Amino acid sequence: MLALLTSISVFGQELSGDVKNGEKLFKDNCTACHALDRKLTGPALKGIVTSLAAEGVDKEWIHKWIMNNEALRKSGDKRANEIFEEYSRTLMDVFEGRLSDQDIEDILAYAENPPVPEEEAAPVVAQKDDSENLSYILLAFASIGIILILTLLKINQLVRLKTSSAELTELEAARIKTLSQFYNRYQGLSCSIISIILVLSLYGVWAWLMGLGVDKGYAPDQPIYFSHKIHAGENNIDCQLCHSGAKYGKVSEIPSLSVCMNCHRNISEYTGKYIEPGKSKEFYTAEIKKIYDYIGWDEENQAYTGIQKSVKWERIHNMPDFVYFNHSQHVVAGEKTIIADYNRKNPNNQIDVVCKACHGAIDTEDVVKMANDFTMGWCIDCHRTTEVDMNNGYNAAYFNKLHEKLKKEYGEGKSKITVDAIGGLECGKCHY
């Protein structure tokens, strides 16, 4: 068991601390620039104590580094400029009055002999027993052979009793043998089925028209493996930071890359605790190195190479060009009452976002899919039920008076505002 006090000796140098504390203020203070085994901003942090002294760098001289490495380079500290000039000038925080000495020792004390993360085990998906699979296989064979075998004795059978009797002459001579002697014979019962089979047939026609375009569950494969459960999830990133022009655009727009690298310029491996069945931490680690690959990023010397490739990405939602679809429109003006609206009718699915409305709970979703026909009608059902938020002061100026217009046209009934009393259901607003 890792003790929480670590007091080890380095080059004579005397290093306690908290190992538990210091693993928590070094994840709150330092890992936007620093990683234990690796570089990223700065240097990788691992045994730097170790690493210093054996240069000949005491401890007390890290803490100050720490503390206020601005100071100690402008008192002319030959090592801290070197140190600022080999990581091309960039500025690192000033820790003093945010970190006490013991607070620093505590980061040293994990830096140098960190715990070993134990390994979050995948989920176990449950097999089914090959045995008994191949168990049911053989008695499935089984009992088609015994079909088979039943089925040719009862043909033996019939074709031995009709060479031997005359009845069955008969009876054969009097047997329907095609279709226009059984609608010759029965064809009342004829005209009904042929109608049926009509009717049926025109409706298939129909049914397969009206779902032209609507594809509600597409979820294809992308070229970067991107799980929104993770990110909108289990790390609780708001949608609009990534999906900005949802909020002040038309298009919702699919994020560039160089959005993700404002996270994973750091982060390049996957440590979190979820993982989807199926995947691993490699898997997912595997994914965020393609965005290196694309973007054109060294990760070794954290730098851009200047080679990037196109991300070709499989869209999803995609309105046709004869529609007009602001989503500005409903993720600001309408988010109170469509949120409101969308709880109203499904009590036991209640949403927190305006995205969701449309989306999906999209924020439980390893793979992104269509979570509605969005067709005209469903676009319509909204408009009727949907009230105008009132509350807004643009609104509450501009239609004061649509009260008392509706309950003229609608009668007292009709006191609530819905959007298509307001137009929302004249072609005009959605096809110009």
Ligand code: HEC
Contents of the next structure:
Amino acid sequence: MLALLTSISVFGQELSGDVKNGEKLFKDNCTACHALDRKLTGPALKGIVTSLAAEGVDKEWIHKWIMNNEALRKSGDKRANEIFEEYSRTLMDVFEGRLSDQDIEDILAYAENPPVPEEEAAPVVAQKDDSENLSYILLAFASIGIILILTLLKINQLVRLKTSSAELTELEAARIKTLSQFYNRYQGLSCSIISIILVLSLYGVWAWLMGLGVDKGYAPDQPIYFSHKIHAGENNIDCQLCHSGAKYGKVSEIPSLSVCMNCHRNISEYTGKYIEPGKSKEFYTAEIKKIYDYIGWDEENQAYTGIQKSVKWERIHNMPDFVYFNHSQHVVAGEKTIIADYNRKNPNNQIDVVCKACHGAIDTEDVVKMANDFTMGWCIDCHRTTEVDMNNGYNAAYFNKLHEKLKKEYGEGKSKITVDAIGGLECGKCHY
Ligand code: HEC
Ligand code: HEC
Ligand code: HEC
Ligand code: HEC
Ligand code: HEC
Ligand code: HEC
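Mind giving me the form predicted in complex with this ligand, seeing as the form predicted alone was just shown?
Full assembly next; the chain just shown is listed first.
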């Protein structure tokens, strides 16, 4: 315990506080507006006792300010009013009743002498994507193919060069003059070249065909590199905090940048442990700064500039216009049974968030991919096997009669009502 207690002398002012407790209190009460080493909503607080002492402000003043800055300002204190004006009259919380004098002492000891962070653990490195390897191999093959073709053409060209030299006349007969002669002479080599070209073009055609209509796996580049793994996975942020539309209606909506700013006003740098291969902290931090650029946030002065640019997210899921799909029907009314049905079919991959039944484990993906093919057959399959939750208010009211009828026919407890029984296979339910 003794080691945790610091006693520093600052221009004659004794500071005796528990740094560790101070750190905790600082994080709980102050980090919404203050950082140690840079300006946020309020000034940087590292070494605040020392720097204010240099201005002739004593520790007592700091205590008073933190305890109740409003009362201090109202008392006519000059410095308190000056700094308030300097920060465009932004209100700092009043901590009277929330923090004791000793708590404030602890916070100041921490701000004076923050412990140096321990040697950072090695960043967690995610598995490298196989598809990346595949494209390298294909690229290598393509380059070899091109080099071979160029060599072949060059040989052919060289051979065509007319020469009068007598010694060469003998070779003349054996010389290759056309591609077909080359083919006859080097059948093995030619065959391999032709097969490589064939395989490559077939792969191209196949990839193109697979891309038509069905977009499973489609993952375009986005204007800001936004990682669901970092947000929904590492930091456990609820899907519906950002996609708040899902509960209420048809679309889930991509959050607006002001939703991002609720957190990123204060999170201006990436300090997480997780780093995707090929990326770095600097890369992530630069992506966060892009939010500021789009929404017009002047980080230096902690103020909006009023100059905004619209951010154009590439849409990944997009049903044809003639299909009607409603999120709330599935996320609210269907939530329980969809989760239960999914868990029954996937005993080794249980979910507790309904979104994952259709969108896959997005919280493990850096880049969103379409997890299913989203065809008509996919919708129908699920409607055939998933029960309707007769206990939620909406369904209980609407389907009571049907439920009673089925109970009579099949007996209590055996009446399993799946979505198709309430019209989930009717064309008109899904098509306009
Ligand atoms: C809601 C935002 C907010 C919170 C929370 C907050 N502060 Fe402040 N703080 C400010 C602002 C803004 C200023 C600048 C003066 C002003 O506008 O009131 C400030 C000023 C200060 C100053 C004066 C610095 C100087 O140079 O005079 C100190 C010290 C301080 N805060 C400490 C703390 C501590 C310690 C905590 C946590 C216990 C805390 N603040 C929590 C917003 C906040
Ligand atoms: C911090 C905010 C945030 C959280 C939390 C979040 N998302 Fe997203 N989501 C976004 C943004 C921004 C995009 C658009 C960029 C992109 O596609 O990566 C997006 C895109 C998507 C898309 C693709 C939309 C399209 O274009 O078709 C799906 C599906 C999705 N999110 C599902 C989820 C699920 C499921 C969760 C919870 C596991 C979740 N999101 C959590 C912000 C968030
Ligand atoms: C029953 C399957 C299903 C469930 C459950 C589901 N989605 Fe979707 N989601 C879809 C389909 C289908 C689309 C395409 C809709 C379209 O293009 O009109 C979609 C599209 C999206 C989009 C793109 C924007 C939009 O609304 O078109 C986002 C974002 C999204 N879903 C997020 C979520 C989140 C978050 C949850 C959980 C709260 C969730 N989804 C639950 C099937 C589902
Ligand atoms: C609920 C809080 C919260 C919201 C809302 C939020 N973020 Fe984040 N964001 C975080 C946290 C936490 C980190 C990780 C910071 C760290 O570990 O240092 C992060 C990291 C990032 C990063 C760097 C890592 C990466 O994903 O590339 C970017 C870029 C980012 N956020 C963009 C956005 C965008 C764009 C939005 C709005 C669509 C958004 N964030 C909304 C909390 C949030
Ligand atoms: C993971 C399973 C699942 C998938 C996939 C799914 N649904 Fe559903 N759907 C349900 C459940 C469960 C209900 C019943 C909700 C309730 O209790 O009202 C439902 C209900 C519906 C209804 C209302 C039916 C009625 O009679 O009221 C429509 C319309 C619908 N779904 C459209 C779609 C479309 C379009 C798709 C494909 C893009 C789709 N669903 C994919 C599970 C699914
Ligand atoms: C549970 C929802 C659902 C029901 C019920 C449904 N469809 Fe579809 N249908 C879809 C979806 C989703 C698509 C779009 C598939 C895609 O884009 O790949 C689609 C596409 C189609 C297409 C376009 C061809 C295609 O495959 O893209 C036709 C035609 C069609 N449906 C006819 C019908 C008829 C006829 C019925 C009634 C017997 C019916 N659908 C019932 C969801 C449904």
